[in-house]
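Just one chain follows, in the form predicted on its own, and it is written as structure tokens.
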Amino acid sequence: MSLQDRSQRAQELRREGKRIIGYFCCYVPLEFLTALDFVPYRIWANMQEPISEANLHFIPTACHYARSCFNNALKGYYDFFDGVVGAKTCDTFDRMFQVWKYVLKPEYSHVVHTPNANHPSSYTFFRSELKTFKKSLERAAGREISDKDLREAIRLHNNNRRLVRQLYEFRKESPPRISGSELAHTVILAMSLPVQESTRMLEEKMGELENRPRPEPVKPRILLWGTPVDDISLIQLIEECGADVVMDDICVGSRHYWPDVAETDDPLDGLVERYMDKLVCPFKFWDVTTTHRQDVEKRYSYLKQYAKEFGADGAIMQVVTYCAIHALDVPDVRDYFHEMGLPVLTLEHDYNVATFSSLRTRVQAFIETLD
């Protein structure tokens, strides 16, 4: 299935009677949607088309990725949605969601307000937010979510996440058996299918990879960090320049799939823990009671583990223009990579392939230094 076909599949499901809910961000608890038999569909931007209609609603200095998502909506690419759900993680996406509701007037909409700090009161607040989200969906579905249904949804999504992590294991090989662009293609598709269908697709991919010979030759290995990339063009560019993207730290990738939900007596406990404590994102901060260096280590130590496990030779940090929350983290993350001994390239881009020619030159030069 191509990335373009994912919307066709969603429309087929809608004709079969399924209700499609578009969602932004990995902080939206998809388990609630699955428990009510809604189909979660990851809302995507578009690297292939310039932003046109959305510029009538947003200033030019608003995040290019958010504007591109809304541009797709204004062009009718999401007319098959029965509703939209977002998570409040940055000001631009929050504003975009409000404009989406005002202009497009979806049948159903909801924003999950996610605390960006881990104060004790944050957990109480977030638990209340999840209850509010649950009730909102129940009203839209016309039925309640039982604890049994929610536990089953948690199990299904945990199994789906496990399979994605197993696919990433093939990236540890030297050379990897699956390219970074092929893995990204698979993961992006998986975000726009019913979880059961997504799991079947992942199982088929696993079976194929187990019998696939390794390619040649060995190439420099890249850890990719930064803003959402739901188009494989940027990863393909890096690979065409002579490197393997072996690991990522992006929300349309490992951030979405790495942590599971603990199977607790009250399923809400496990969901609060995952979405408050286990997900990593530059928008999330912890109370700083130590030195800056200790805070950096606490926030980014997982990157050191990624680099070690996946044998990274260098890191590429990519940030969409005007993405404030990622741009603010660039100095600390770049210095942290340097402390690991990893060479780093930082790229800023407009989330449009038309601007990639200058990026290609810089990526080629960087990869040559890793040979």
Given for the second form:
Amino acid sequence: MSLQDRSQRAQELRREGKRIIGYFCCYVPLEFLTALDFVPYRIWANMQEPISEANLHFIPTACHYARSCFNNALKGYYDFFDGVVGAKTCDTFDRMFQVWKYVLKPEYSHVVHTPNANHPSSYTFFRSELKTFKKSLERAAGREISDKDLREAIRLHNNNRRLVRQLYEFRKESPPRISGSELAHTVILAMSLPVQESTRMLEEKMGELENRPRPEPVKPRILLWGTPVDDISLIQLIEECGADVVMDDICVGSRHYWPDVAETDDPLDGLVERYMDKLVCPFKFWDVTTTHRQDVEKRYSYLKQYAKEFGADGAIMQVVTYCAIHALDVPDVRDYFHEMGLPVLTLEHDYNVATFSSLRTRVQAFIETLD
Amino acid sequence: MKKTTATKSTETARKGARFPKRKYREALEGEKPVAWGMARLGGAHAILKALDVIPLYPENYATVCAAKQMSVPYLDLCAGEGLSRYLCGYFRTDVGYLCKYLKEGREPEDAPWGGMAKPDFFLPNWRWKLCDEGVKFFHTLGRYMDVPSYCLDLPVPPSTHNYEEIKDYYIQYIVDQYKELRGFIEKVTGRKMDMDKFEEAVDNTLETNRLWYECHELRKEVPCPMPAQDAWSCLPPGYFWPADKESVEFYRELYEELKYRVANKIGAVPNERYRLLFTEGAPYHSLWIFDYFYEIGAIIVIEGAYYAPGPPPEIPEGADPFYKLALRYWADYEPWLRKAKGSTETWETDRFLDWARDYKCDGGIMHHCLDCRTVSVLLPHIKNVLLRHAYIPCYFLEDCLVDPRDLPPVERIKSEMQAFLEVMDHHKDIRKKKGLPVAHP
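Switching from the form predicted on its own: structure of the form predicted in complex with the partner chain?
Next comes the full complex, and the chain you just saw is listed first.
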């Protein structure tokens, strides 16, 4: 299935009576949606089309990615949604959600207020916020979520994440049996399906990969960092320039799939822990109690592990223009990669393939330095 | 010499700038701990006051640099640090300042007001979840000033929530963080909070905000007694140091002056013809452009960014002082949080709709700051809503918070404003026909 057709299955399911809920951001606890038999569908931006209608509602100097998501909605690409759910993590997405609600008037909508801080009080607050989300969904579904339902949904999502992590294992090989763009394609489709179907698709992919011969030749290995990329064009561009994208630190990728929910007696305990502590995103502000250097280590030590395990030769940091959250972390992350001995290329882009030609030249030059 | 500041209308506004200058100087004396935080400090000023800590504001300091025409060299220094040009102009000014600070090993000699004293800790806060950079910037600042931090994470309920169901745990989250903040500051400074001093600082905060709110209520009168240029000069005591007794006195004096003006029909503009709302951040580098508004009989009667506090909250008898502070903070937005659901879905937009009606506005100036998404991102939406629901047209001024190089040619602004006057006249007629309030028929 092509990425352009990714909504096909969701639309079929809707015709069969399922209710489809679009969601932004990996901080939306999908387990609650699955527990009530809603189909969570990741809201996408659009690298292939310029932003048009959304500019009537937002300034052109607002995040291209967020505006592109809203542009899709205004063009009717999400007309099959029965509702939308967001997480309050970044400024532009938060405002976009409000305007979405005002302009498109979805049948159901909810925003989960995700604390930026991790104070003791933040956990108590977030727990209340999850209960509010649960209650809101229960009203929309007309039935309650039992602890048993929620535990089962947690198990289903954990299983799904485990399979994605196993797919990533194939990228540790040199050269990897699955390219970065193929894996991204698979993961993006997986986010557009009910979790059970997504798991079946991943299992099929695993089976196919186990019998696939390794390609030739060995190429420089890239770790991709930055803002959401829900289209394979950027990764393909890097591959066309002669490198393998072997690992990523983006939210339509490892950030979404790496941590599991601990299966605790009270399922809320495990959910609070995952969404407060385990997910990584630069929007979080962990209080600095020691030094800046130690703070950076605390926030980004997982990158060291990724670079080592996936054998990265270099890092490409890509930031969609006007994403302040990521742009402000660029100097710290760049220095951190340098300390690991990894060469770094920083790219700023407009989330549109029409503007990629200048990126290609820079990526080509960077990869030549890694050969 | 080129004029860089705006002409003030009120006597009290002329004293407004002295207040922050005194604070920055006092901090440089080095006798008290210093915190760097975001504007409004999450309403926590009284906690710092009771612990004898001076809060300074990189955001505010950048506006001072802009007004003193010192921002450009700092912005240029920042450009070499790998930070994008679209990032917050305030913060890029501060990074440039810090580059120079580190190079010279002390406050730069040419820094306005002697510079910003080195902080003992940072207090990032996410002002109503509206400013990503207000928090993230302190991660960046850590590269230059290695000090501990406590992030005040102040929640604002989304319009999807049932306000009555959630307000208690939202307010409690603020109270809990205030208490954690007290523990953090006591640990960092080794000081213990004096509860009597804290009670007094909380009372001052409540009174400062009440008076400041009443001053803005008087701006609803026709003719308006105070323009935005004065309101911006008058905001530092209330916005940055409301727990000080001097701030209470400042707004009492301002209130008396405005009351006198209202009683005697003394408008800030000699022949008021057009009443405007302004959103959002002010162009601090070129406030003099607003003098032109006097010439055309236009006055900004209410402004979005750096807005005045909301109405005084109802405080239960014998309430805990931390709870009082949280209620005060919450009150700034509560009227709109209650009504946004099912209305425009955003408290910011609902607020402008109310203001357009209450302040009898004829039009809006939308200041699209190229270097600030926080205050600019919703402007087209606000413009659409104002036109659709209140028949208020808006003029877009594309510019920057601190960089004078981004200001469009003044003649262009003037000619566009002339055309905008005609647009406002047209919509005034529409509002008259619909029976909506019109200040100058």
